[in-house]
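Just one chain follows, in the form predicted on its own, and it is written as structure tokens.
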Amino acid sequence: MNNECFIFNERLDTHLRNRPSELEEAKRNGVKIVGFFPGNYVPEELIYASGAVPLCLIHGGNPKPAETALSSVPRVICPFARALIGEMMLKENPFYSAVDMVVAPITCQHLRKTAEIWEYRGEPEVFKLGIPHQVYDGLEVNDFAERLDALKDKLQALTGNKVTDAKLTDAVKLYNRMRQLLRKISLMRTSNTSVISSMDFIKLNHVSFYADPVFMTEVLEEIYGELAESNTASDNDAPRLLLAGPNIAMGDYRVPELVEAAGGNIVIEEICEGVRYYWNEIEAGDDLMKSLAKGYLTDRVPCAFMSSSAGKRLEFMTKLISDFHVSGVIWYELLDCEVYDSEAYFFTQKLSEQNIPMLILEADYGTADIGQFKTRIEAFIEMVKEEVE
């Protein structure tokens, strides 16, 4: 069953259509728009508390922007990073065109290069947010908190507003509520009755990065209530799958679509970029900046670019496999994403020890590999079905 309640939620649909014009009106009234690259390392709470509008720049899947970027970077830069560059160059996406400043977390080398290209072109202003690549003794949290303090100073200078503890506390509460609701909706998928598909859940995440957060939280409350009271959920005996990988961009939906068409059921995702990290909340202490640093750096599962991250992500993935009754894993990585590519063998080996098969798919944003994907996904799902039976 594919419950599409939120996609056709009239309030959400109307809000998203009108959002670009709302942002234009806000800019005319002096409100600043701050974009940021995905990966869940940039605290939206800090941007929101400054009076600016946070926008996570997550479009991908369309080959045109990725190809456009080849005039500035080589093809060895991953498709999503190239899409970020291409969208900036084309100036066709109203969300990207609206931003007054971009916060670029320095994670993998591809996003580092993206930040440099945006900075070189000089519009908009780019703030590079250094992300510690290893966390051993807690000193990195202090370093990251200092970098967030620098970001706060930059936001205050941009907006002319002071980020007070009261404003930041309210922002933390708002985004914590959004995470709580996404977690509740996601956990509904632990049962064998389908109330929301993976495609819908991923799209819901994507919308949350562009919508007004107060409005989005209200709609999530509404959606959660509708799903909790739904009488249309049905048993689903399709193979239960986990989707893992570095990135699911807004518009890059072919893998979930092909899985669904082949009779598979993705019930949970372990994705670094493009899906909001909703498993943990920010624990607001006396030092709010340090609370943000801790919440965004150490209280979460690390992405593959971080040192010694594979073991922690394997442990987390193993728990997801158990909690969501998963029978197989689809590992979807983008071409030239070396950090995930280098770990694919490790995860394949470790998951095989648990009798969990894993299919590795590697793609650009072109269409040439769709037929091959379709064949491989269908064969994988049939294999999983036979093993489950």
Given for the second form:
Amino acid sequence: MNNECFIFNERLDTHLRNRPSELEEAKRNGVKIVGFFPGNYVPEELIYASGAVPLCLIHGGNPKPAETALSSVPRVICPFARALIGEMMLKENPFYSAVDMVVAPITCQHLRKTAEIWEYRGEPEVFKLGIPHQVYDGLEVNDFAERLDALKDKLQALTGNKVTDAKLTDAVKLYNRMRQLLRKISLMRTSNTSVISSMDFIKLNHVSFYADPVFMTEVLEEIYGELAESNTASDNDAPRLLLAGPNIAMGDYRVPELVEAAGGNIVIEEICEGVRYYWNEIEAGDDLMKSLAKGYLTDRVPCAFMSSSAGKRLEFMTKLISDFHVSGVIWYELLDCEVYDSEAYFFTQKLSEQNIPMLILEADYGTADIGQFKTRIEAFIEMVKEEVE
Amino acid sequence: MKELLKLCGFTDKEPETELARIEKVFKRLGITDEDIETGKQRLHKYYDIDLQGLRKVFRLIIKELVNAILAKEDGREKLIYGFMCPGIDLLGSAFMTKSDKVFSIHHSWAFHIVIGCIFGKIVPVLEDAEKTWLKAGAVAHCANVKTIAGPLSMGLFPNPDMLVTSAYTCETSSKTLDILHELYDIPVWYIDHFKDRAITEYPGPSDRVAKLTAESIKRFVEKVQSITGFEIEDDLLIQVKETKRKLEKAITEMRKIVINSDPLLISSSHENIWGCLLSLTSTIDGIEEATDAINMLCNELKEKAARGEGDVEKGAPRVLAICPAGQTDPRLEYLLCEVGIAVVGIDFTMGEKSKKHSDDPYLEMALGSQQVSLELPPYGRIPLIINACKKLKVNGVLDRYHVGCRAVVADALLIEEAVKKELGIPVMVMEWENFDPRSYNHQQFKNRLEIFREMMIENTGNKS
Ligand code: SF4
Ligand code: SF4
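Since we've got the form predicted on its own here, give me the form predicted together with its partner chain too.
After this comes the whole thing, all chains and molecules, with the earlier chain placed first.
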């Protein structure tokens, strides 16, 4: 990972560099590594409470794994899903190679098929976690809680550890704290004096998916403190933008980079995969599995694969636009992601009614689109600037 | 027009009012005199239209389309459209049997056959959908969803009081309906379950998943009851199911006759017609009529076999095709016959029926819906395909994948790998769009199919 211009403190940098060997060491000591697919539908708390190490598999952007997967699936499978398949085939990514089991939430078809292909190939073990695509009432929460119970059993069998209420409560607190800190850092960007860029914020999220959560939380505390102190330093008058879309993978930084280079300022992200859902915390009640089910399913804004989600996300995005004083939206979707592509039209229509222009960018992980993206992003930022003035 | 209708099983005894209704609908759909001529030619060219049973089937399909389009004018107060929604054919038939104030149609199967297959006019409908959010181009959106969005935005169908889909078959359909809801304010209902059967839960259906599906279907029925004010009793569902079972049995019987035939008695361009017939939401009387038509067809096919006739030359290589026949365009299936390839089966119709049964009609529906090829992961679907190949004694597999449907796309190369490895027979992988005639490339397909045929002949020769 390229950490140039990143606000990391040394400790985080070193931690990430040493993490694969740390994981190897842990494995030698009998600790299990449990990978999971992104989208914020897998409760990491549960994995953590079982004594396993949770890792969100969020690498992307590199064309090699996505191209490698073409011997297993046709090109119309989205590049991120293909990258997951390719990583497993290549066995070159130390994080992916470390996993003993993968939890695959059944979100979009692309990720479902990825999980099925891994299962078909027989390695690693896959636990498919059904996600109700439509939530009408408490029934779906109960059904999801039952599935989480099954996951708990699976994790207990894998690790040999019992997931006690006490352990789970501690894990919930830990991850709540992480979300809280990310939220606080993110909210600093509502003001025009923030010193954290979108690139940095996204990378911070990415690291949080691989780092030890206790360590990560400590570092986030530190970063938050530092940012709070320096929060008066800059006065950025670049157009304030919202970055929306399905997926920003670790390594897929072309769009935020081009936006920054073109003089745009992304101040908030509405991304399903690759940015932690930090807006709410898990409210731990008497029945912890139900609390998790509720927190991950209903107390949040749904991703686009969910059935009736477009209206809810528009409402949320409208609030973000207002709270973060946004003047334009960059909609970055991966090629062949049908659900986000379908929604792009709806969002363009509705946002134009609020005089918020939206630029739709659609890309594979190749380099072919860069020139065209650059021109389009520059023109869009110019247009937003003129409208703001 | 009369001639066309005669080809489609309408007789002189048909009431004038019925003919007037058809004319009205065709006019609304933009069917011109020229289209009628085209329709007649296509019926003669692509279908075994001399078979009286087939004509009767076409009659039922046209009637369903006409009834759907005129539903509001006919005084139907509540319209319920199902889209990619397993079980809606049965439920729809129950709603229609229960009340003549309700009209329920299983998405646009009849529309596909009439507008696409008979008249060859589906492309403008797809283009209309592409004007808005289902744009053509890089993201290969499934054209099936365009055939629900297009007719609604063009005002060809009356706006329904409820759209229902499953959120588990694919999220493309549920997302399309979500956007339709946002743009046109059409109420939408989603039937759901968890598509997360573990590898250990195969090959049979999972009780856990069936329970969730049944719960969800029941809630949909409760919703319908609340908007229509009538009750759907379990007994009625059982009665409809029993009547449908007779139709399914007749179709299975017919397929058996075809599978064992040489020369192939009837081309696979008819496969989507049978699929459509099974999906019609007719009343119990309508289902019985459909069963009679298929029984008649079975007898006609037996007679045809006795005469030694067929649609493909005798001894043609036998093939299992992956994915159903083109839903809106019979040309690929016709080309297969022309080239001399006999499609004797399709993976979608080859699934083992569930051995588990339940007296609860909802559970029964739910158990059945898990076992179809579209719903299976590779470790369920590939053994199904391998077994089907063995059972049908095929010489090759036409591994075509409907590019818009990620649920089937992702398996294509795995199927190829497994069939070649386990059976050593040629596999032709072909990308196409099951609902979009623009994906048909005659010359390219012809060249490839000819090579495929040669490969099968050579492979069979080498083995013998
Ligand atoms: S980018 Fe879209 S298609 Fe790909 S995994 Fe994410 S939601 Fe699915
Ligand atoms: S993507 Fe597949 S499952 Fe979905 S509507 Fe299209 S054909 Fe049906």
